[in-house]
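Presented as structure tokens, the chain that follows is alone, the form predicted on its own.
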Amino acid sequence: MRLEKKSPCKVNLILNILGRRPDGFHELETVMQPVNICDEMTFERAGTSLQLTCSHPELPTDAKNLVHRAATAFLAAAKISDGVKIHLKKNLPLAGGIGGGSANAAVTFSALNELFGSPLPLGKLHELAAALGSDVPFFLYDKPALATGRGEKIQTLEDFSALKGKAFFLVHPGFGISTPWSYQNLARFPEALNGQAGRAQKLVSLLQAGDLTAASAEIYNSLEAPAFDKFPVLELYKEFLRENGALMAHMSGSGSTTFAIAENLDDADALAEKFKSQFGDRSWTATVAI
């Protein structure tokens, strides 16, 4: 038997740090949006052992690589000592805080669990997922998400009224950024590490309300302020795309993606060519239907 899924990403509509927590991690609160934008997974029971490759070069294909972690968690959890083979067609960019090695490690979860006959609830995966990365247990779930704690503690939504018929626009420059990296440097910025609870719930209502005005004036990143700080060609990114034509612009994640908000795909793909024309072509870009 062989499975193919697609794994896709992510954006963070917030991300609102709310302090260091004493177990080192960071409190937040942050809604999800899922982006239909993929990599690509095979899944196949063959052989007496796992198997890992990957179409992307720089990417480990051993224990360092999540979906290797994901598998050999849910083997062990389901008591499975049979062979797997699993291919990643990498199409997304590293780094680039949209959760693509998260989904592919939950996509792993899922197909697995699928193609050994389903033998872990979802509880039970969710619990695997959380243990692996704070964003991996939303990509479990097909809808956008308020997620607490530091991540790891899922409320699933309907899809946003706001959002109906709109478009993103994602670009990544080229270089990816540390979520570590990220955390660490939030020390400098003390407004942005220390946020005012309830934003990402204020938020979520504007949104479901059907007011993407109102709600683009609540849209905010935490970790903005270091990566604007040593990057600021991000902070131009998301000027321009604000100065034409985007309804909003943020970066999402602890970067380096940018992603924009328009009116309907044939405006996201204007912006991306007004993009092009003023940056050029070298860095990864994306349109796609919300």
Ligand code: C5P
Contents of the next structure:
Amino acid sequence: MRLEKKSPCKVNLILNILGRRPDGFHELETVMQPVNICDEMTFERAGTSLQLTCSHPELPTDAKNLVHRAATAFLAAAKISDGVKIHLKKNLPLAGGIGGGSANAAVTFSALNELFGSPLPLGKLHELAAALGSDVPFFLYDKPALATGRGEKIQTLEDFSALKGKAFFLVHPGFGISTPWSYQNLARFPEALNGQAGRAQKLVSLLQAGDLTAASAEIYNSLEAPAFDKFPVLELYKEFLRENGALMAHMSGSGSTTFAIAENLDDADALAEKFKSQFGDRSWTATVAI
Ligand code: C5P
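Can I have the other form now, the form predicted in complex with this ligand, not the form predicted on its own?
In what comes next, the whole complex appears, and the chain from above leads the way.
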């Protein structure tokens, strides 16, 4: 049997950091929205060991790769010693703040569980996912979610009525931002480091009530502070998109991807064209219906 799976990405509609924890991680509240722009993965039972191949030459295929680590953790937890062959076709940018690698890991857990007849319950997959990275558990659920803790505590939500019929435009500038770097440099921005709890829940209520105008005013990302300080072009992108028809625009996660919300897919495509005529077409861009 050979499984073919899409591995999507996400944007953070809000990322509100609530301070540094004694364990070095940061307490946060975030609203994560799945985005249907995907890497492609295949899984099959073959050979006698774990074999990972990847279309992207810069990605390692050994234990440094999250997919490899997810597969190893799954096989150990399920006490399976059979061989597995995995291929990752990378379409999404690396280090983009849209969770591409985290999704690859989550899809690996779900797909291997399916391939071997569901030996592990969802709760166990969640535990293994959280051990790999703060954003990984979110991708096990395929739904918008309010995430808390260091991002691994997931409360899934129904699709937001405020986003019905809308579309995303995403742009990755061609350079990535390291997540540890972002969090370390947040220390220089005390206001962004110590956000007030409750903002994410307020945003959820407005999105559920269908009020995108009011919701847009609440969309916020603490990690823009260090990112915009080092890469002012990202702030320029955001301003340009807002001035050229986006209903809102923000950086996602620890960056460097900026996302904009448009009224519909045609408007998102028009925004993409305007963006490219202003900044050139060498960045990675994508539009997709929500
Ligand atoms: O959990 P993940 O592997 O994505 O985290 C990468 C790094 O980002 C952590 O090692 C930590 O430096 C930082 N981080 C953090 N607080 C979070 C999530 C990540 O400080 N809530």
